[in-house]
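Starting off, we have a lone chain in the form predicted on its own, written out as structure tokens.
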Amino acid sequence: MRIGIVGSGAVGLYYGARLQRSGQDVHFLLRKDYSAIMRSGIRVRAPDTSFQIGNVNGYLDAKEIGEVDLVVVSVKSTSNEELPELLQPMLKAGTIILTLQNGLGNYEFLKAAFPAYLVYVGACFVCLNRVAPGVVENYYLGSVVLGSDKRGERTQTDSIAKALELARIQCKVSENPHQLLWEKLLWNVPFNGLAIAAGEISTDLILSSEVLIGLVRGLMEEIVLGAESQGLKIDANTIDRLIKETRSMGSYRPSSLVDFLESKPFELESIWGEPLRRAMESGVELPKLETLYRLLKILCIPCD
């Protein structure tokens, strides 16, 4: 496939790497990391392997990547309002769509957008930091799990997963992207959160004091019951498998954290704002979301 990857912080840098090293042909949109990505390449370094990769198809504006089969949208929520101008000149009939980003509300923003179009869910349950201008670490390998509200389209599926599977990354299929997303909610509503509510702090940190072990046991309890709102269902014993698999991650510093120091905006309505109000439209209360919600507004200046 010709891929083109919207997005190049860590996400979209780690996975468009490894899909390049595995031979696709992969196009980056690029911006402040140009010079130093024509320059030097981009270089991962994970767990399984790490490697730098030259040569890439680098651009600064997307009507030179030109059309592509598969656009991976990997920015931040706070920038989809610019998406329905920068993905146009990279569409053609058949161009499936792939959404890595976090949160509620991106999937249906991208349908609406473009109705023509196959849009994809992919939920990343991964730990991913740049840590300089086309450097990226991977702290926990993880996986990508697909989804699409579509029926019959399985043979699209399969492609896109067998390409990341070549590349090495664990891929699966699920049949229910609001379920992904809910899913994924468990981990970044309490750890993206604390980790800013807290006092700037990494994960380590957070599970090493009990009682932000126990708020991150609620959100995460609260987030189950949002979902449940919603008609879906979480295993209620992810709950202790997440606490368990980011005890492993060691002082890992979330996005959020990282876009907060840094003095960007993070992404507060799709991760906190987004899932609360679902839930109260069902009727369903969550105060310890609504009060990390209230809170991280207060400090989020500017937010989306």
The other form holds:
There are 2 protein chains.
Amino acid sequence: MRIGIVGSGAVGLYYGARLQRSGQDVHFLLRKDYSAIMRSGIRVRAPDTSFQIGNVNGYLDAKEIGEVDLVVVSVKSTSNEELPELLQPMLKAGTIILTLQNGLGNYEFLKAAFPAYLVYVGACFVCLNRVAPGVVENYYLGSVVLGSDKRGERTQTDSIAKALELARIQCKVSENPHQLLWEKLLWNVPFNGLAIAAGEISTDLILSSEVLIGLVRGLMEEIVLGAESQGLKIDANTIDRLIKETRSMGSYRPSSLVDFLESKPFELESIWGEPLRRAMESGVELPKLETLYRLLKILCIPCD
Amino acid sequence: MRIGIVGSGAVGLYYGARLQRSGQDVHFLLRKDYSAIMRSGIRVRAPDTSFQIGNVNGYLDAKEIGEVDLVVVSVKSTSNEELPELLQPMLKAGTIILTLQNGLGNYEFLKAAFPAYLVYVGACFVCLNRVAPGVVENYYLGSVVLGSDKRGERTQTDSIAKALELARIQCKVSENPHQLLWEKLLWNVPFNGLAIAAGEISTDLILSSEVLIGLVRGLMEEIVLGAESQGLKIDANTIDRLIKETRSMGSYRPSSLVDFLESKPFELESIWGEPLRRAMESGVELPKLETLYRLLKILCIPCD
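Could you switch over to the form predicted in complex with a further copy of the same chain, since the one displayed so far is the form predicted on its own?
Below is the entire complex, every chain and molecule, led by the chain shown above.
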């Protein structure tokens, strides 16, 4: 399987490196890490293994990658408008598009931009930080859960799942991509948001404050309500489980905090704005999410 | 001068103790600290002096205090509705009412409740914590600035100022009580608010975060705009000065945080709600203050 990785931040580098290490034909669209990766390859430090891959097929121009069987989309949602031009040269009949992006709106955007192609959501329940150019740390092994609206594409789902499993990435298949995205929001909304808004703090500090734990729970309860407003059901027990799992992650900096600290736009709309709007359109008020969204909008200077 | 102190938290105990130590006739309405103070007096630790006063005139019932020349009101604004009944038995012709309370609305409340009496605002620019029953620590000496709407009451202003100065409390006289209250909000709005909302943190931790310093400045700029919407003028240089002074305070817990940590209602409406409403009624939007107010309202469980 010829695989193209579009978006070589922590997520793209990590999954791409694992796929390549398992012998698959991976091609990375690179930007800021290009020279470091072409020189020294990609290094991954994970709980189960640490490894380095060399001979990386890295490109600065997506056109040079050419057609692939699978496009993994791992750019931030704030760069979505660049995707139609970037992906077009990589597509051929039957190419699968897999978005590993956070939040709501990316899946719909890709389906609308590429109506002739099968688009999958891959929800990555994982902790990753890109700690230096070409170097990714994985603190929580997690899994990727796949889902797509289109039915009867079992073969294609199987082929992605097989590629991931070959790379020893735990993979599950879900029927409903929207369910997956809301389940991922359950973590991202409180932890990515409060990590910024409470003064650039890591997850362990969030969980050392009663106020912030209360807000984490309150926001999670609102995401459960938001999901319900979309006809989805999230098990309320998930809240306790996620908080417990987050304690085990130690001093983790969520991706939005990393973006914020680098003065880059974070995913304000896809993680906080879009779920709020969808719930409101369904007549459901989520005042804690609304307040956090307002606060993050004030803080996100480069988001404008 | 016979003086009654209504509200014996940090502020009431501190000023009352200083007044009594200077030989003035002070009477304290006490509640939770009654037995400790009747047994061991009041202890004050301040940068210029540490002292203890015994033989405290303490009462559990305001009626027992009887008529006074000056009533110092230092209850939290959340208890204002109790004031008419508490103060009535202490009033005689010419009694002056001095509110040392935080935020907006208290002055107007007292003027409306006691139209026959002269009401003063005393803005305390000071750092106080009640660290144990009857024990107050003062970290920043500060001053009290007096103001009242009523003109031509020079003698009465002088008598309060004299009482305070006798007690070695630095005292200034301003023409405009509203100006004073907004100037005090300049500090209270960001620091009292963020100390709670950013996860129960003291002022030094607020000032160790770029995000939170940015919010402090943004909120202060909005308070300047809010004051302008009321026809008042706060010098914008005050912002830098206050941030600098706050750095020198060290690890200070603002009073609202102390209330919050004790699961007591904090002054949500007088510090955040009322200035927001007054600015909005004058057609001025203060989005950062509005967001902080919403967040604090969510967090203030006992405020309802």
